[in-house]
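Take a look at this one chain, the form predicted in complex with its partner chain, written out in structure tokens.
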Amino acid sequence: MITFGKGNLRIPKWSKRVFMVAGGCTPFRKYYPEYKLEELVMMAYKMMLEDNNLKLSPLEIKDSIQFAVYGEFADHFQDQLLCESKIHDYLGLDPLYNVGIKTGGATGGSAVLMGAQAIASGYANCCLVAGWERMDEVDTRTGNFYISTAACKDFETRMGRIYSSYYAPMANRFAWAYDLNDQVRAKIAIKNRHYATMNPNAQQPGDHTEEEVLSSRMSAYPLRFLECCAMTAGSASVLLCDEEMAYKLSDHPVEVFIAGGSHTLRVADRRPMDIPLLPNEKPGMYDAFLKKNPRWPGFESFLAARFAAYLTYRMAGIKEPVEELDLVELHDAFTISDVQTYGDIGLRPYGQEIDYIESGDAYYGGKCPANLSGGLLGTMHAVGATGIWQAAECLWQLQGRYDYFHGDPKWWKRAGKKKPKNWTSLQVKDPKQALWVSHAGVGSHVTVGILRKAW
């Protein structure tokens, strides 16, 4: 819809609060063959019931689960269908239900919203959340083509068969609209590389010069390869709880808020509407940049995210993006989709997007710093554990345990690595609230999600 009736914009309440007390995650690697991906799934869930300093034992969490949902986003790569089945068998949760979610790049944020409604609603106090993909078994070019079903078959995938062919055109409307440069994306994708060179499961970290980034081969104009996140196989999960279940398991709960928007798969029917605006945006604000680009949101920009920051924004009573939230994690697929959502989640006003990388406050030690989990470019796109393992990444900042879930040498041998000489942590100082962005599509599904700290 192109406007709003009232209902549309009704904000979500939760009808009972919802915590995350755990968070679990495989190494991300690009071919997996030691495990099978109900072993890979087990190694998260183990990981979050063991090493989240949680109050019960696995096997008396295990007992006080009700409920579980499972991310996974194509049938293609598993070629399983009910893999959840398979998976909630194999993890010993018969005969509680479970549901699998299924919502493109975005279904990791898709599954920990369907918990937390599974968790406000009553139904469950303990809710697992895990996701997985193992895009591994196909060569890369038919896991592109793969995902590349996942523009429009009729009048889309033709044209390309591969993703970066469909966010390439944007990146170069978005230069053409607000100067962005090449050495801007080349930033990101040097920075969150780089951070991903302190993350134990990162798959592709490295400390790369703005050259390397710039010459390395191309896929679709300007979009390069160091500029595209990777397929991954791995897995990740998060326990969510009701308030009372939460103090149960932890002195250290986070209180969860997330909301969801969408838009046409096509980006070629996104057609020009008036920006809803975020708490901190003023009637009026957007007037001149209208002028100048009357077709916001065109391919410049994703509604679907802008809807869900401004649903979540409002339910977790956010008013200045960038002053309340101590770290955020972008779905950063490519460069460019990065660069987008700055303005979409108010990180920055729409056509000024650039300045919050160019300002530093996206660095480490800046205002707000974005994915120094190593994000997707540098640590995995392992697409139905993506969104639950940023929010484990959060989670972490949020309890001050970057150092132990990076740092600790045992990580580090799990991986089969060594831990660099040179790592440093990365944990914001006493952050109180984190976002993270679960992306799908060219911003067919966007969850926004903020995690605050409860103690």
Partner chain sequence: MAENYEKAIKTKYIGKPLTLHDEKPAWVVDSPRAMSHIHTYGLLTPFFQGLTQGKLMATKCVNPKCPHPSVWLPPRADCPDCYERMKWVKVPSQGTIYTFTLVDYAGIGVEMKTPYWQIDVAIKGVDTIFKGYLEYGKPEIGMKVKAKFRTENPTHTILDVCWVPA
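Starting from the form predicted in complex with its partner chain shown above, please give the structure in the form predicted on its own.
Shown next is a single chain and nothing more.
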């Protein structure tokens, strides 16, 4: 059984406040034969510098950066070790120091966390965080194999060599424990892929019926193809600053709170622990729940997400997540990973996750809408960029710039698309706080970040 020592649950405290002022991304695609990786990263970097209403010129901002953090899931895809050095040189940032981050699917979120720590410590007052993936330089079967090798070969790989087969037993276990049916998972796929139709950068947007989702090909029972994200090529970046630099650069900065957790899945031997209670939860509230599910987290929950949320909510002073958050961007690589996270981060108590969808709270116009960007299912999972792009989507919502970054015809043209005639704004009305989850493996690494309007 996992137990904590006296100091393990210390809440992180920044020495200096941390802010985010700008974000950028590429369109996300299956293939990018016309661009080198360096050019894709430059595309997101330039968008970040040029299109976020910053008060200094792109060159002045570049000249203000002291540190860079780069996220990339796998060197395998472009057959280039230490790719971050090559990118750093191409962006013209040598000899400033940079570090590369690799924490599986949570690489983007971990990169933001490392950049925030550089700002909070005073090492830098302006830090670039960028991430990418070139999953188009190998065939899909090889790419799936590369990704699957991030799983623990002693325990997890035995379940199969594609990630849907790692999530399939969790989906079956969750369905048994919490009465989750296929229709609820289908609603998540329908919702997120529909929201992606409003995003010019989306790789797999679409309006689907429940019947289409449930009749799509099976990947690993019970997960169907329309419940799984796709391999993606693309890049994203954000700019982090201390308070003085943030207001020098932007009239609309947002404050950053972020923390992480980890937990490796040990098949048939996943060590249990007491549930760390979130600020909105009371001692004893899970007594009846634990009688039916005594070995928490089991296969139903992500301990790493719960631990990250436990820390981040207390860093940010969040008491009631659904009441205080205006939107969330969750790691919906699979519909089941989306559902499982609802309980982990307190959108619903454990055992009541289904109500988050059925109540309408998860939809645009609901109490706390999820994945208005289109999520991973509809828009992208260029792994090293994912958690960074999610943060940028939250930033743009808080700044009231959803319509510009999703509705301006120039972004649709950049993506080689026409803006749909039925395009509809998904800008949340006067949002103040947003949360995003960056998630790896079957919960091996997770960061939970909160952005708060700071003007």
